[in-house]
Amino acid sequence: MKHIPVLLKESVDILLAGRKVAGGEGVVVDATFGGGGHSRSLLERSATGVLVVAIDRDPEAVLRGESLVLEFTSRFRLLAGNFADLSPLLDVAGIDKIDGLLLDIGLSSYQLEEGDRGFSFQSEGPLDMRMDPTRGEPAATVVNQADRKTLTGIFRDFGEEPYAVGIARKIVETRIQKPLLTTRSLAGLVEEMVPSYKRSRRHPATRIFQALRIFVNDELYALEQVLNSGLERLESGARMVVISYHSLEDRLVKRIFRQAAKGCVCPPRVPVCGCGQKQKVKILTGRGLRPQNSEIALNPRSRSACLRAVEFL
């Protein structure tokens, strides 16, 4: 199994062009270590004075990262935790300001291909989906205990699923006879509920699995937290790069970046600024960067990725 990092060159190029990092020093945080591809590239391409700090809440990702600790010694540190807790994690590590922050919000190939994690309907496994299997309730608990209204809301709000009502109703009816405990049992039920003429090239259960994963891991809250705390931690001239994979994440990233890029919002006729709002960042990517066709051919999972980046003023 090999994890292929998405938009690797583009993201690392942007981070290495940050003011302090370009000068051969500073701290760059890879807050979504995953398979370690971005961290390795940052370490290999940056000067020896640059410290790379990685964060991940998946215990298996932390174990994989130990090889980088041994290889790069004092240049690399790995912190176990949720990136929503970026500031407390950096405080414990004795780090104040940072000179780069990377967030790759997608799942790693390891998580998708390990059936016992329950992230994918492509292989049979327990309906879990927790990034950290030691915390919180698995997706099976939500599917088999939440009421119809709650399930409908999850599928509609986090998956933008047009058949949310019918799928939620079918789940409630089915679990009375037999609980839905595995990935394929849920995927099969969803497949039955989506008319064949309405299907795209994506599996009918894609949105449902996305919605459950986001809900179980409280992903949108975590993303908002790390974006805001990251902006507070960035040094002048530092850069933040975010790679997202669906519209909910991308809209949140775009909104927070645009808000941070705004200066005074007082009406034009007001002679003196009363709002006190100052521009914090410069947006570097316009509409966002997308993978080239060559990357999509090599790694089809990258096709929905969108990279957005800012520089702190």
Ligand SMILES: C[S@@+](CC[C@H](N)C(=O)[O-])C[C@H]1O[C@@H](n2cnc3c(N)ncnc32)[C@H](O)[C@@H]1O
Second form
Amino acid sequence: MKHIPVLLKESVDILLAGRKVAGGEGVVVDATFGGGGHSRSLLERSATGVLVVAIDRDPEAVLRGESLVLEFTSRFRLLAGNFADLSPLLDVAGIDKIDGLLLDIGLSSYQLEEGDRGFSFQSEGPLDMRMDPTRGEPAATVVNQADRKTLTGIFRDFGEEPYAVGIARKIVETRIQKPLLTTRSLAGLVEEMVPSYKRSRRHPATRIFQALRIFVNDELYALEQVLNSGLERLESGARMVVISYHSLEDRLVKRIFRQAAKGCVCPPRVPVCGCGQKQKVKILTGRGLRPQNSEIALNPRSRSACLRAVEFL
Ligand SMILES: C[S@@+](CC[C@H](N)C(=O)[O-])C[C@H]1O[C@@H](n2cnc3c(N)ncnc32)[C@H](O)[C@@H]1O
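The form predicted in complex with the named molecule is what I want next, because the block you gave corresponds to the form predicted alone; please supply it.
Then the entire complex follows, led off by the chain already shown.
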């Protein structure tokens, strides 16, 4: 099992072209270390004066990264934590401004393929889904304790699931007899609730698992936090790259980048600007970069990826 980094060359090319990094110095933060593919490439392709700081909230990812710390010694630091806390994490590490920030959000293949993490309905395991299993409640608690209305809201808001009402009702009926504690028991229930003629190529449980994972890990909140604090920490000429894997994340990234790329928002008839809003960034990627067919053929998990990047003015 290995995680194949997505849009690797494209993302690293953009980060290395940031003003200070191109000059051979500065700090680049990889806030989603995962299997370390992007961090390794950043370290190998940048000058020795560039410091790479990686973050991951999954203790197993941090453990896996120890060998990279030994290999690159003082050029590489690996921090355990949630990127929602980017600013405090950087403060503790004694870092003020940064020259690059990479977010390759979502799950690594390690997380998806380890049955006991509970992220995938393809393998049997406990319904956990926490990226950091030492914090918060596992998905089983939500599935077995949340009321019908809350479950419906989770499935609708975070999974855009058309059968949210029926699936939530079935969960509440079923768990009275027997709690739903495993990935396969939940996937089986969802399968029963989605009519076969309505099924696409995706497994009918895909959206429900995505919704629970986003809820359990408070993913959209974390993303909004890191995008905003990242924008505050970037130096002039620094770059931020975000790779997202579904439309909820991508919409959020697009909205925050567009907002930061806007200057004054006063109506055109107002002679003097009263809003005080200044353009902070330039958008580098227009409608977003997608993987080439050759990358998708090699790594089907990359197919939904969309990369957006900005440069701080
Ligand atoms: C798609 S993987 C990154 C893969 C990595 N770029 C590579 O090439 O190996 C996403 C990683 O981000 C981590 N992650 C997701 N949300 C996070 C958050 N809020 N804070 C810190 N790490 C997070 C996950 O635990 C996972 O290891």
